[in-house]
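A lone chain, given as C-alpha cells: the form predicted on its own.
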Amino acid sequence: MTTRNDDQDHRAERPAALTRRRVVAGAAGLGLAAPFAGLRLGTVAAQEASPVPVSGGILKVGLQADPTALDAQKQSLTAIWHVVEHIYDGLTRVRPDLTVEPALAERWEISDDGLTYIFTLREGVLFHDGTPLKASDVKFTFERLVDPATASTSAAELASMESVEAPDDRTVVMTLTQPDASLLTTLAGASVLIYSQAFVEANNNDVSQVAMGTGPFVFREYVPNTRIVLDRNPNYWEEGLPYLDGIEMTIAADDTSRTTAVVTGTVDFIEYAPLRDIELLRQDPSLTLAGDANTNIRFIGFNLTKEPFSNPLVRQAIAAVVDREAMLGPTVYGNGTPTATLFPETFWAALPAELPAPDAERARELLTEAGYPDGFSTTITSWSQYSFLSNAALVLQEQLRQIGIEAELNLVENATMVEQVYTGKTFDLAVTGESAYVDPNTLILGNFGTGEAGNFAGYSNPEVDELIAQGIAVTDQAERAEIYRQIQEILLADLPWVNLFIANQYEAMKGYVKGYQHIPNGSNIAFRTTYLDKG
C-alpha cells in the first residue's frame, strides 16, 4: 500500500506499508514517555513572565568555555554546541521534559517495519542569507556527517542509517539498516543540525569559524577565547521569534569571574553557575536560578591501548580506591550524586546498584597481583575550563597516592583535550565528561561500540556491540531498558570508565530576564523565547 499527501500531488511516491504517524508542533512526540521519571527537572521549570513577552534589547551572556570552533560536526564539544544551536536547526528538538517535537521536520511518518521515515519539512524556511531550505541540505548534512573524510567524531549518531534521500524540496526519505528507537531522539543534536549545502561548499568544506543556518541568531562574530556575537533572524519560521535583537557571548572561563559577571551586571545570564557559589547566588534578590538535575556523567577514561591500563586488574585497582563521596566537596560543592553507574537512578534505563565504599588494601592487592606492588608513574588529563573536573582530577591524584601510584596532573584547554583525548588518544588516564544525553544509546554507542570514533578509550567487546544493536532494534521501553541494564553491568566487570558523579548544572540571570526554561540536557535553546523585562 503506498500513502500519498493530499495536499503535495506532486510528491514522489511514499515507500510501502508506511504507518501514518503524523506529528505536529506541540504534540505528544510519538508519546515518547519523558526520560527522567520523578526527576527535579530544575528548581525553575519555567520562569514567570510579563503576560505579552517585551521585544528588544541584547542578551549578555557569560559562557563556561571558548567553542574552539563552531562545525559540531568535526567535533563533538559542549561548549560548541552551546554556540551552534541558536544559529541552526535540526529536524527535531527537544522539550524541557525531554521528550521530542518538531523543529525543521514539521511532521514524520514511519513505516511499519521502522525501517523508513519520512519527513516533510516546514514550508517557507529560510537560510540566513535568504535561500529556502531543501531536503537535499538536509541529505547533504546527514552524508557529511558519516563520510570518513569528516572524520567525525559523532558519525555514530547515524550509525542505523543506510541511506538518505529527497526526492522533492521539503521532503526526506530515510532508510535505516534496521529499526532505531533512539532515531528521533538523535536528530535533535548538536551533530545532525542542518547546514547549507551552498554555503558549506562556498567555504570549501570549512566551517569551523563560520556559520550559517536558519535557527532564530545569524552569526556575526567569533573572536576565539574572547566572545560570540549574534544577530537577531528577521526570517526566524517560529512566528514572533526570537525576541531578543541579539546575544553577545563572553568567554568566561573563570568561575569568579563568571559569578562577579552576573551578580554586577557585566552580564544577563551565566551558564555553569559556578557550584560553589550557589548559595550566594541563590540569597542576591537581584538573581534568580535555574537548573537542577542534569544528563551528565563525569568520569575517570582509561587509555586501553596503553599498558598498565590494558590489564583489568590495573583498572579494577583504580576502581576500588576511589572515594566518590569525597570528590563532591571539592568538585562540585555537594551539588551532585556520586555514582558507579551510568544513569540518574530517576532514569528509565537505570541500573540500581549500591555505591561502592573505597578499599585502599584491596586496591593494592589487586595492583600487586597485577605486577605492580610499588605502583607506577602515569599522567591524568582533564579540562582546565571545567572546575568540576579539573578538581576531580585533582581529587583523584591524591586517591591514588595511597596505593602508590604518582600521576602528573595534565590540566589543558579545549582544543588540546579534544587532540589530546579525543582525537590524539595519547593520554594515559583522562577525568572527563559526556553530557547532553536524551536517549540512552546517545551515550553507549558512540563511547563503547567497538571502532566508533568517539569510543577514545578503545574499548572493544562483541558481547556489548550486540546489546547496542539490540538496544535500539527494540521499540517497547522496558525491554530497552533491561538491554541497557545489561550492557552496563558488563562495563562494571571490564572497566572501560570509572563513573565518580553526576553534577547538577544550573543558569544564573538577571531577574528581568524573563521566558527562559532550563533543559536537563544542558541546552540553551530557550534563548529564542528569553526575553529582557526591565520594566
The other form holds:
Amino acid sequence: MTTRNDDQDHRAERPAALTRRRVVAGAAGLGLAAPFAGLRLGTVAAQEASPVPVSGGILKVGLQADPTALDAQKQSLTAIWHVVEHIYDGLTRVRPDLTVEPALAERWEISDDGLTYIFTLREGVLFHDGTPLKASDVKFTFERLVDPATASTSAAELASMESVEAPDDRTVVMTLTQPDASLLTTLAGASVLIYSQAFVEANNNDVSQVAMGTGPFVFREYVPNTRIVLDRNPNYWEEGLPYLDGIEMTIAADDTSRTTAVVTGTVDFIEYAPLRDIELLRQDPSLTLAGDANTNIRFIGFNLTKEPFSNPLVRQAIAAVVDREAMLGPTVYGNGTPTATLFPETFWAALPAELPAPDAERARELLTEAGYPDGFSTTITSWSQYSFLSNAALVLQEQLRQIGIEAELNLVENATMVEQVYTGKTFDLAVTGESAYVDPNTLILGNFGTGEAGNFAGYSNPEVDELIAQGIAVTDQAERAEIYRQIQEILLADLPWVNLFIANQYEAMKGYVKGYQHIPNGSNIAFRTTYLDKG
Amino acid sequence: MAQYILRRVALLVPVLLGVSLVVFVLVRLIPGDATLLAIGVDQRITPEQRELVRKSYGLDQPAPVQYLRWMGHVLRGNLGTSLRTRRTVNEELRLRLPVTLELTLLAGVIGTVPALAAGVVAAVKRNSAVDYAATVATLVGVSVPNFLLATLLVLVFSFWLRWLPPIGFVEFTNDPLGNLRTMVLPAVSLALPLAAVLMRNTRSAVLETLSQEHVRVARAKGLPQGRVLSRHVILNSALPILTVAGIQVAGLLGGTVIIETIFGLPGIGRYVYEAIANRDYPVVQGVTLVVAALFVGVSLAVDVLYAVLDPRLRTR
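Would you mind giving the form predicted in complex with the partner chain, to go alongside the form predicted on its own above?
What follows is the entire complex, opening with the chain shown before.
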C-alpha cells in the first residue's frame, strides 16, 4: 500500500483500480538509487558547493555548437538539447550518477506486467505564461512525437508506447505494447520534454524558433548562430531555484576560441572543454574543471558481411594486436580510459574485465590460423571531422602493420561516413564512436540487435537478441545488470567490435561558478543549481 | 556607357541560371543523405518514419520537379527554406549577409589601402630597405594561411594581451563599438593574404609604368616626382591593379568560411559550410546563388571602372 516518491516516504491511498498492480516506489523501488549511491562516475562536481548559495547574476556560457532550431522533436541534435533542457522539464530527470529521479511526474506506478505506467504530476506547476501544467499537455507532447505529421527524427523513442491517456489533470496513463525497462530514462530525454499544448497550437505547431515550458529558465531570445538568452523563471516548481538571474549563451565552435573565452573571462563557463587544453585549463588558478568518464565508447567496428572480417580468427588477431594505451595520447591527449568492454567500470551495467596487453605474436598466430600468414590489404574508414577518431584510425593503421595488414586510411566527412558505413555498408573496418546513452539498452539494442538500423557491423546472434529482450523486460536493476554482463561476455567472444577507449568530457568554468554538477550523459541541467559566488 | 552596362547586366541572367543548375546538381551528387543526418545514425527509427522525414523535406520528389519548384520560388523572390532550421534562406540572409559584407568590406579596406601605398613606395624606392621589408612582409602574407593567422591573432590579442574578445559577436546596430571589437581580428586575418598579393602587383605594375617612355619624358620635362607619380604613373598602373583587386576582393567571400567559424561570426560563410556538412540543399543552393550574384556584381563593377578609367574601352 505504499507509494513513495523519491524525496521522502510518502504514504498515499492506493487507487482501487490498482489492486492487482505492484506499486513501485519511484526510482528507489526500481532498485536504481540505493546500491549505486556511491557511484563515482560523473560525481566529480566542480567544487564543494558552499553552504549558502547566492542568488543573482547572469551566467555567460560558451556553447560548442549553435542549436540551429529549438524543437527537439524535429531534429536529434545534442546542441538543441543543451538549450531546451533549461526551458522545459521532462516527466523524469537524470541524476549525476545516471539514475532517474522524478521531475514533472511526482511519482509513478507500474503494473505487474510492466505494461501500464501511471504518472502523477506535481501539483501547482506553471508554464512560463502562467497557465498550469495539465496531464493533457503530456498526452499532447507524446502524441505529437509519434504523430506521422510531425515526421519526428526521434519517433522511435516512444516505439513501445501503445497509447497515452489523461483521465484527469494530474494523471497520465501510458500503455505499452511490451515491457520497457528503459522507459523512465527515455522520458528524461530531449524529445519528450513537456510542451504546452496551447502554446504549440498558438504557434501553428512550429516551436522551432520559440520555446515555452515549465523549466528553470524562461526563453527570451535566440539569434541564430549568435546567442541565446534565458531569464530566471520566478515560478519554478523547485523551491528557491534557480539561483541565476539568467543565462547568456554564445556560440564558440572553434576550440582555441572557446578555451580563450573562458580563460579571459569573456564567458564564465564552456562546455566541451577542448581535451588538448585540459592541462592548461587545470593549471589556471582562476578556473575549475568538472567532468570525468562519459557515457561514450570509441571502437573498431568490423563489416561482418565481408571477407576477411567475417572470419572470427581475423577479428581476434586484430583484438590481440591493438594497443589501446598507445591510442590515448594522439586521440584524447590522455584524457580517457582504455577498455575492452562497453561501459565505464563504474556504470551499473559494466562488465569488469582486465585490459589485455597487446600481443603481436599471438595475433600473427591467429592470422596464420585464419589463412592469412602474410596479412592482407584493407581499408580503415573513419570520420575526418573528429580527430579523436581519425587519429585512432591512424594509430591502428600503424599497429596493424606489425602483423602484415596493410590498411589504407579512408577519412571522410560526416555525411559520407554515414553513407559508407551505416547505410551503404561498403566499408571494411570502421573506427567510430557512440555516446550519450543513459540506459545500457540504448547502446546494446541499437548496435547489436539483429537487423537494427544502427547495427552497421551486421551482427546477429539469436542468443544476444534473446538476452536483449530479457534485459528490457525485467525492471530490477541487479537482474538487468547480470543480463548485460552476459551480453558483453558474448560480445567479447564474438567481437563484432574491438572496443578501444572511453573519452573523458569536461566543462571548464571560472572559480566563482559554483553548484554545477557534471552529468556523464552530457546534460547541463545542473545550471538550475548553479550560482555565482563572486564574493 | 549606359548601353554597355545594360548589356553586361543582361549577360548575368544566363550566368546565374547556369549557376543555379550546376549547384543544384552538384549538391545532390555529394554522397550523403540529409534525412539521415537530421535523424542521427544512432537513432532507432523505422524505414517508414524515415520516409516521413524525407517527405517533410520535400526530397521524395524527382529531382527535376524539385529544381523547377525551387526556381519557381526563386523567381518569386523566395530562395527556399532550410531543412534543418526551418527558417527561410531569405530571413537567414537578412541576418547574415550584413555580417559577411561588413567583414569583407573591412577586410577589403584593411587589405587594399595600405597595400597600395606600400606597393607604390616599394616600386619607387626599388631595392631600398623599404622595398626589401615590403617583399618579406608579402612573402609572409602569402605563405601564412589565414586560419593559422586567425588562431595566432586570437592567441596574441585575446589570450595574452586580452585586448579583444575571441568570440561574442554583437550586431552593429546594437553596439557599434562592441561590433567593431569582434570584427577587427577576423578582418585582419582575412585581409593579410589579399594585402600581400595586392602589394606585389602594385609594385610590379608601378615598376613597369616607371620604365615607360612617357614617364621618362615627363621627368625630362622637369616635372616634380609627386606630379609624375600622380598624373603619369599611378593612373596608368591602375588597370592591372584593379583586375587583381577585383578578383581578390570577390575571393574574400570564400575566405570568410573558415574565418567566421574561428571567430564565431554568424555570416554566410559559416552558414553555407554547415549547410554543406548537413546536406541542407535549399541553403546551399540559395546562398550559392546569392554569392554568385555578388561575385559577378563585383566583376561587373570592376569592368565598369575599367571603362571609366580607360576611355578606349568605352567605345567597344
